[in-house]
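Shown here is one chain on its own, the form predicted alone, set out as structure tokens.
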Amino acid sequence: MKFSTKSIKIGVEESDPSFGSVVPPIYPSSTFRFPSAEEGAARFAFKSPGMIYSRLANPTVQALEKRLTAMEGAEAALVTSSGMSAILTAILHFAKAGDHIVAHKSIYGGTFELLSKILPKFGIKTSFVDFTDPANVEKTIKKNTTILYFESPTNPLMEIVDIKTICYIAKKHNLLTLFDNTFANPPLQYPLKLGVDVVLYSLTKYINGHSDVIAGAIISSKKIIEDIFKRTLIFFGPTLSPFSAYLILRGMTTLNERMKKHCENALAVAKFLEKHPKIERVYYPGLKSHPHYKLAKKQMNGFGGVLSFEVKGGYEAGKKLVNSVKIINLAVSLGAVESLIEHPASMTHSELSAEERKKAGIKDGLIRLSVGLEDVDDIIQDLSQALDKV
């Protein structure tokens, strides 16, 4: 099957053997009957695929996991209650007290907070370096390093990391790669094919795409996923509701077409902003002026729907701009059908100190824009009138 067919068909037939529903049904049951004590014992021993309890598995949730696995070209997937729960579950499954992680300097604010301030309390330390220069990564690796953690495109500066090279370094040093692909999910990018060990998602974003679900995913080999499931996930309990799984399955049916339009609109908006006299700089890998344009073109099938830009005038100018939009929503998150704009210094990356933001390259006038599916002329006009007020 091609991508669009997978995103519509996978997980449907086996989720409703009784009635043949053309969409995966919602199974709200918290627990499931065993036909016999012997079958119950087999399920608890993981020798039978039948259901036990929805913290462990649920038919609607399994249908989503099967579809995500097919979408990624992977062997297996697990879904969780949020993107952050997927990240936390994966990291704590592989890391222990005394371990060291090397992460890219500019990543999602919640992940930065987890790695820099929370995990050190449990004896897991992280060094933040610039992954766009792989030499930085290699020289930061220590004897107790176990994980390389990164994103591409990065949040919020839209840097492009050479995924294949970072994975080569990881394998050379016998390290695990954890990669957040939320900004460029398939069909835009396939990290597993580039050598990544574990792919992480906030399904809240493009994969669901409609601003009405919070969810996450962990995707990898069958061996890794089964190990995470049996030894970590079922005891942490970051369970995804079957209602949420149903909504994501519905959202995925239009994923291919939505991603095409997101990319098309974002490029047009980026080109407009690049020529505007009140804009200092635009960060979008689809622009030829982007320092990583050639790498993005090589490892991606599209440049995504998120861009960032610096408004002249710094912090106050940034706030003025986001307070002046009318069609675009002043809200965090991204990847939805509606355009969303936010000011990282005061919002998504406010957890970082001014010094930490400076090291990460996040300036006070930086704006992150998730370009939606509205008519692109309306998006551009809204930005134009807002910029007139700065």
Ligand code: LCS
Second form
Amino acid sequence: MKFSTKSIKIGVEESDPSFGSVVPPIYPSSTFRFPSAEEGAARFAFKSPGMIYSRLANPTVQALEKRLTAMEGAEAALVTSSGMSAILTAILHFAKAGDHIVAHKSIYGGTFELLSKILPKFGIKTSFVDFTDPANVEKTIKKNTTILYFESPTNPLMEIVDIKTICYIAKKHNLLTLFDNTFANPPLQYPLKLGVDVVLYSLTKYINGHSDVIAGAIISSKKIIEDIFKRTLIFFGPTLSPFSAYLILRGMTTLNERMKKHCENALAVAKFLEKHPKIERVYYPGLKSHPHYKLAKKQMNGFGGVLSFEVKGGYEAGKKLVNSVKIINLAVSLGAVESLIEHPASMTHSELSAEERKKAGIKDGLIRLSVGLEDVDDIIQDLSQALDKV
Ligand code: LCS
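So the form predicted alone is up there; where is the form predicted together with the ligand?
To see the whole picture, the full complex is given below, headed by that same chain.
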């Protein structure tokens, strides 16, 4: 099956053998009857695939895991209650007290907080370096390093990291790679094919795509996923509700078409902003002026729907701009049908100190825009009238 067919077909038939529903049904049951004590024992021993209890498995949630696995071209997937719970579960599954992680300096603010402030309390320390120069990574690896953690494109600067080279370094040093693919996701980028061990998602973004669910995923080999499931996930309990799983399954049916349009609209907006006299700099990997344009072209099948830009005049000018939009929503998050605009310094990356933001290259006037699926002329017109007020 090709991508769009998988996004509609996978997970449907087996989730409703009784009535032949053409969409996966929602199974709200928290627990499932065993036909006999022997069958109950077989399920607990993982010798029978039947359901036990919805923290462990649920038919609607499993349909989503199957579809995600197929669309990623992977062996197995687990979904969780949020992107953050997927990230936390994966890191805590692999890391132990005394371990060292090397992470890219520019990652989602919540993940940065987790790695820089929370995990050190449990003896897991992280060094942040610039992964766009892979030599930095190699230099930072210590005897106790076990994990390389990164994103590409990065949040919010849209830097592109050479995934294949980072994975080559990881294999050379016997390290595990954890990679957050939230900004690109299939069909734009397939990190497992580039050598990544574990792919992480906030499904809240493009994969669901409609700003009505919080969810996450961990995708990897069958062996790794089974191990995370049996030893960590079911005891942490970041379970996804079957109602949310249903909405994501529905959102995914249009993922291919949505991603094409997000890329098309974002490129048009980036080109408009690049020529605007009140804009200092645009960060979009689809622009030839972007320092990683060639790498993005090689590594991705499209440049994505998020871009960032600096408005001349810094903090106040940026604030004036986001206060002046009318069609675009002043809201955090990304990857939705609606365009969303935000100010990283005061919102998504406000947990970082001014010093940490400076190190990560996030200037005070930086604006992040997730370009939605409204008519692109309306989006550009809205930005144009807002910039007139700056
Ligand atoms: N990974 C990335 C790259 C993200 O951008 C986010 C959330 C997460 C993980 C966490 O996922 P969640 O738990 O929210 O599903 N990013 C947000 C953002 O940029 N604005 O609001 C949330």
